[in-house]
Amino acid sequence: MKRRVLDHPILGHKTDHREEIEFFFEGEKLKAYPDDTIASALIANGIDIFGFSSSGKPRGLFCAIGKCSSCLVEVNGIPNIRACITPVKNGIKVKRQKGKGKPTW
């Protein structure tokens, strides 16, 4: 994991990087630090495209503070999760979101 977000404007500064956790992205097992956001963990693993717009254009990290919705992903089957402000958790399953997702009301 070479590329890291070390100082987040909302979540603060990263501290302990001795422990690693694992999560899944598109079925692939990846490693992260416990204080990573989903976005910072994906970027650290070389993944820049988090989903696709309704017209098929790639989407990824843009504002990094949860305002723009460019980083929306599906987490454990739940769409419209903001990867830039959502902490990564051990064992979560993250998928690229296509379009607006399919929320259930």
Second form
Amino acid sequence: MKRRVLDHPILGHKTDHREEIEFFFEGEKLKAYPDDTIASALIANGIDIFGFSSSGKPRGLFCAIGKCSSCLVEVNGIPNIRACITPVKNGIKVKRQKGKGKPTW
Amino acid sequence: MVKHQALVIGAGPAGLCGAIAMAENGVDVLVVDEGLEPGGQLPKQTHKFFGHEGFFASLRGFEIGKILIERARKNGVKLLLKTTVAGIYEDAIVLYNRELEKTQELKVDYILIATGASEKFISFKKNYLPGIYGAGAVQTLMNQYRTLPGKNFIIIGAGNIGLILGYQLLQAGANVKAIIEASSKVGGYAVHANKIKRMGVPIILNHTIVEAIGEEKVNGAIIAKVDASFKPIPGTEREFVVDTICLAVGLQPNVELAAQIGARIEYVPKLGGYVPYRDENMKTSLENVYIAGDLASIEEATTAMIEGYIAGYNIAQKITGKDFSEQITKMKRELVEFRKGPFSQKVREGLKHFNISFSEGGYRTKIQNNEEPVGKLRVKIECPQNIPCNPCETSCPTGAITVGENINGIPHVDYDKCIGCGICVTKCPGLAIFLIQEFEKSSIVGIPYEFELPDENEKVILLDKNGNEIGYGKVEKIVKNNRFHTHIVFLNIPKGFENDVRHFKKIVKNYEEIICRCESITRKEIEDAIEEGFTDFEELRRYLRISMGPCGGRVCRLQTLSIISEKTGIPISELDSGRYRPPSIPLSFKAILNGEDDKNE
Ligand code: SF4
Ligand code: SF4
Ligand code: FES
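Alternate state requested, the form predicted in complex with the partner chain (shown: the form predicted alone):
Up next: the whole complex, starting with the chain shown before.
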């Protein structure tokens, strides 16, 4: 997870992430901190494209507080999950969403 | 169906203060918020807030958030997170709890809506690309989740949010290539702009972004100059190589819920766009619905807190039947004080639309004339605007600083009283106070500093107010402030530069520095070898082949010795300088043989 700010002149050293957890993105196993959201975990792993609009344009994070719906992903088969306000969990399977997303039942 | 006396929607500064005002007076209040954490935008703010101590001035946003949350909990406020108010219907309110995946019905007598604001978006080519973020999103990522979405940033908008974001990015170790502003002047506070200007970040006025470069994600931005009507002028385009574009182009109130409940909404651009009508007690057009904070008018945290209290006390008064007019009047007086300055002009004008008037003026506008006691250790305040802020005044133990009658006044110093203690330097949220003292041969400047500290005695590059390099200085002393994180770095600088030096940067060692030209050995290789334990010149020579080349060590011997001395602390005079082997210059065999011939002749 290369994009971390572990040392910060005001916030100090980030120490509250003793164990890392693992989740899957498009089948690939990635690491995250337990206090990450899906969005922060993806960004930390260098992933900026969260999905594609119905016309095929890449989509990423925009507001990070659940207001814009730019970050919709599929989690364990359920589409329209806002990655920015959903905590990452051990073992979840995250996929890029295309358009409105296709739920698998 | 769950029942409460009052519901607060939104756990930001306005909502929390409203809830505290109610709970303190015995009201049963529930606060609902969508976020994973309470505090609204406070937890992502690492800078010190303006205002006065009564509203936590000089504390950082995330610290203020913690205090408010604790105060709310202590007073019995119930907090429901990860929960969205999905709909407000005539007979009940429906909450949706994201975590439990269920809805819940709620009935309350009073509602305080404090849903805040959302960031505005602007249109430019390819503005959909990943790598384009709202300013707040980048703050959330880096300060709450400790994740930086890129390395090289450009910020669009030089209001306070853009300026603060720039500073926070620098603290997180990112490069900020520029801040772009469409209007002809910086919209945010000068003290915020100065903090990043002195670190060398340009603020480019009269420009806007016209295109994001990249196919799958941002790898550049094109900006262009704008004309008087903010239209890009063709032919003035400029390209920046960046991987992240941050939009800090303003906020718009989140009116959806207020509108849904039936509160009258009006379009008042000076307040931020569509806003609910409210009276001076923060009551909407509905008897039992109140609002506060950015939803009511885009402003800042202090006024949001005050409005929260006003709404909260009013609701508490109605529910309990007790009289809280004293508290309400006190808070209203605070608002009047805060809103007198030039930065409140828009809000003052906007509120006229609702027949609410706030007076302007009554603050000190004069900038102090300099009759400074040269040679004495004293403060230098560079806070030229009328902003609602006074920690400089209230923190000074000798009463040397005053901002005058109103909190928007410009601070003046009584130099007879200033003892140079530096407390104000560490408290000032604008990092606008410096310490200076002239000596016979050099001068001292004390700089408020919130980055990784240099070493004492370190030689540094001095920077002026615009981040230009203006020579070298030395770190004289560091006064650390581990509690509040604003340290003071005292620099020894050339005389005459006391009013220029405002920042510094480390001299980055160039590891491509070649020490031994013959064998092409770099300073870094030597330093590493010394660290491995080769601290003797002869040892280094055998290990690295340093000074074994044709020059015979002329170029590198002394340099190598001085590096050993630097790293080991042993003076050069006490180091073994190694053997001097012949020949002292390269000799060809022919020359040697010819010499033999001479002898034989
Ligand atoms: S340096 Fe100390 S004495 Fe001087 S103005 Fe600041 S707080 Fe007051
Ligand atoms: S000098 Fe005083 S008024 Fe200006 S920012 Fe600093 S503390 Fe606030
Ligand atoms: S990034 Fe806006 S909703 Fe997630």
